[in-house]
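What follows is a single chain, given as structure tokens, in the form predicted alone.
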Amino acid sequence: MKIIAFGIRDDEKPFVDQWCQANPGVEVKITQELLTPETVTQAQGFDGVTALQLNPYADEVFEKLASYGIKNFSVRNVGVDGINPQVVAKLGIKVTNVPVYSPAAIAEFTVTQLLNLLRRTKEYDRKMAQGDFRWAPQISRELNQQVIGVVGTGHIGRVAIQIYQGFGAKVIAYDAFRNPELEKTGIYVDSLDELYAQATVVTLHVPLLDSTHHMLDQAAFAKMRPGTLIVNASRGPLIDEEALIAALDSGQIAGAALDVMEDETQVFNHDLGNRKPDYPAFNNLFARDNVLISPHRAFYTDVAVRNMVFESFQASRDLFEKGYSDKEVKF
């Protein structure tokens, strides 16, 4: 067999090689550049195809890749908002992902995220900076006073929810699909208002679909507490970012911790030196206090970085051998 991973980067490649050296059997190649139609061409003669990329999949790809024969397409990430399930059905490619490369990880970063929030870190961040090394008045919150709103109790949800609670924090939670032994503790409520209208911080943990892009918009933060904080770092469009900046501005929201955005992809992952991108509501959000951004790190660890490369390639070997994987996508 032989798999070609597109977009592999540096700290992915000792992962890769060991992978190989466990799998003797299969031939990889790597290369650098991200997936389009215009590298595709690279995949001609493989078996299977690994792709990792912020910016969505051109259809063009997977016509591509199936006029080469290739039907077998892994991603070495969650989401897979960026591929067009109606052209990889139409064309027969079989679609997996890593569903679970390290919860830990993104949970353990959106508490470190809030506390620097309660904690007003990038507050005294600049003061410092400045020579002011006075305490006052940034008088910080406790984590374990605040009641802890989780939408989305899968694996990440589930995380976060331990780490909160072994702060001492109240948890309340939602899920359309609840788990059955949270279910027994008594944690959920029966609504997203339900949880507004009781939450001091709302954490978003679930996936970008129809039903939730802009979840969070102006109706949404108007059913919450007057100085509610916001964390995310599932997936940017999940908030109204103008809303977000509306509500920062009347006070209804007192901070957020974003590590996704919604037009992210012009700003992460580059080195943009002194250069203020063209994007207002990043700016505007990126200049405040009381918000921090960060480029969409939370994922990123040794233990995840090393279960994405493993995960995706066992995956794509599974589909050519045996035609099918415990990590296939059904759309």
Given for the second form:
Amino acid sequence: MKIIAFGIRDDEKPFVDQWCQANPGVEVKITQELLTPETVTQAQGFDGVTALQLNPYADEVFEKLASYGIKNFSVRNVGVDGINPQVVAKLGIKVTNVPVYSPAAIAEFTVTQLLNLLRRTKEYDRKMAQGDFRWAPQISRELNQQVIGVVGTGHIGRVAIQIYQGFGAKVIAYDAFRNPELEKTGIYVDSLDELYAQATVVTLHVPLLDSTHHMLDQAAFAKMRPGTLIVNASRGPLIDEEALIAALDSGQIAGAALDVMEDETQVFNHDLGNRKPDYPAFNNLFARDNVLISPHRAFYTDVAVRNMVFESFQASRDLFEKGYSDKEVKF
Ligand code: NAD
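Output the structure of the form predicted in complex with nicotinamide-adenine-dinucleotide (NAD); the preceding block shows the form predicted alone.
To see the whole picture, the full complex is given below, headed by that same chain.
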């Protein structure tokens, strides 16, 4: 079998080499180029394709793959929103993704950022960069004293719960579809309103759906305890950023850690140098001491990248050799 991998980053290469050593029967070609109507010609003669990119995949890419007889397409990430489902269905191309690559990577990062908020790390870093090594007046708060409201108890939310419990914090949770094992522990509250009323920290671990778009809006912030902290490493549009800014201004929300933002693609994964993006909400939030912004990097660990490479390559092999893969996406 022959696989071609598009958009390979330097940090993925050692894992591609490891996979190739473990799969000597498979010939693999890698390229850093993204998969476009122009670069897709390199796939001629291959049996499977893997790719990873933020840009949507052009319909023409799949038309050309089909014309080369390639019926397997494996993305190395979760999201398949850049793929037109009608086009791949019409062409008979099977698509796989890597739905779970390291829940701990994301969960640990959200806890780290919450600790940084509680410990006022951004203020200390700024002070020390100016030569001020006094500890006062940035008195901090302790994680074990918080009531953590976990919204979404899927793969990532459940790991976050374990970590918070290890710190001795009280954890409450809400999910539209409860986890049976977790339910036995009595952790669930019956509604988001109940969670907002009790929590001192609200951390989001739900997907972006019509029902969760702007889940945290003006009305939601108003229902929270004054001084609540917000953590979001799920999807930017879960939060209405203008409402968050207003809630930070009023003090209703005491701080936020955001690894995702509503319009993040114009900022994240770019080197902007000294240029400010044309994104007023980002500029407003980024300037605040009590808001931590990170460039959608919660996933970016050695374990996660390894799993994204290994599982996508394996899925491509399974589709070609067995005709099915447990990672096949049902659009
Ligand atoms: P998951 O599917 O395992 O869990 C999501 C949970 O949300 C499920 O239990 C589901 O029942 C629940 N849910 C769905 N709709 C809900 C609603 N309206 N109200 C309450 N609960 C609801 O997903 P996961 O793997 O834990 O991922 C969670 C989020 O993290 C996703 O949005 C994903 O895109 C994001 N993510 C971010 C990064 C990053 O690097 N920042 C990396 C991976 C995933």
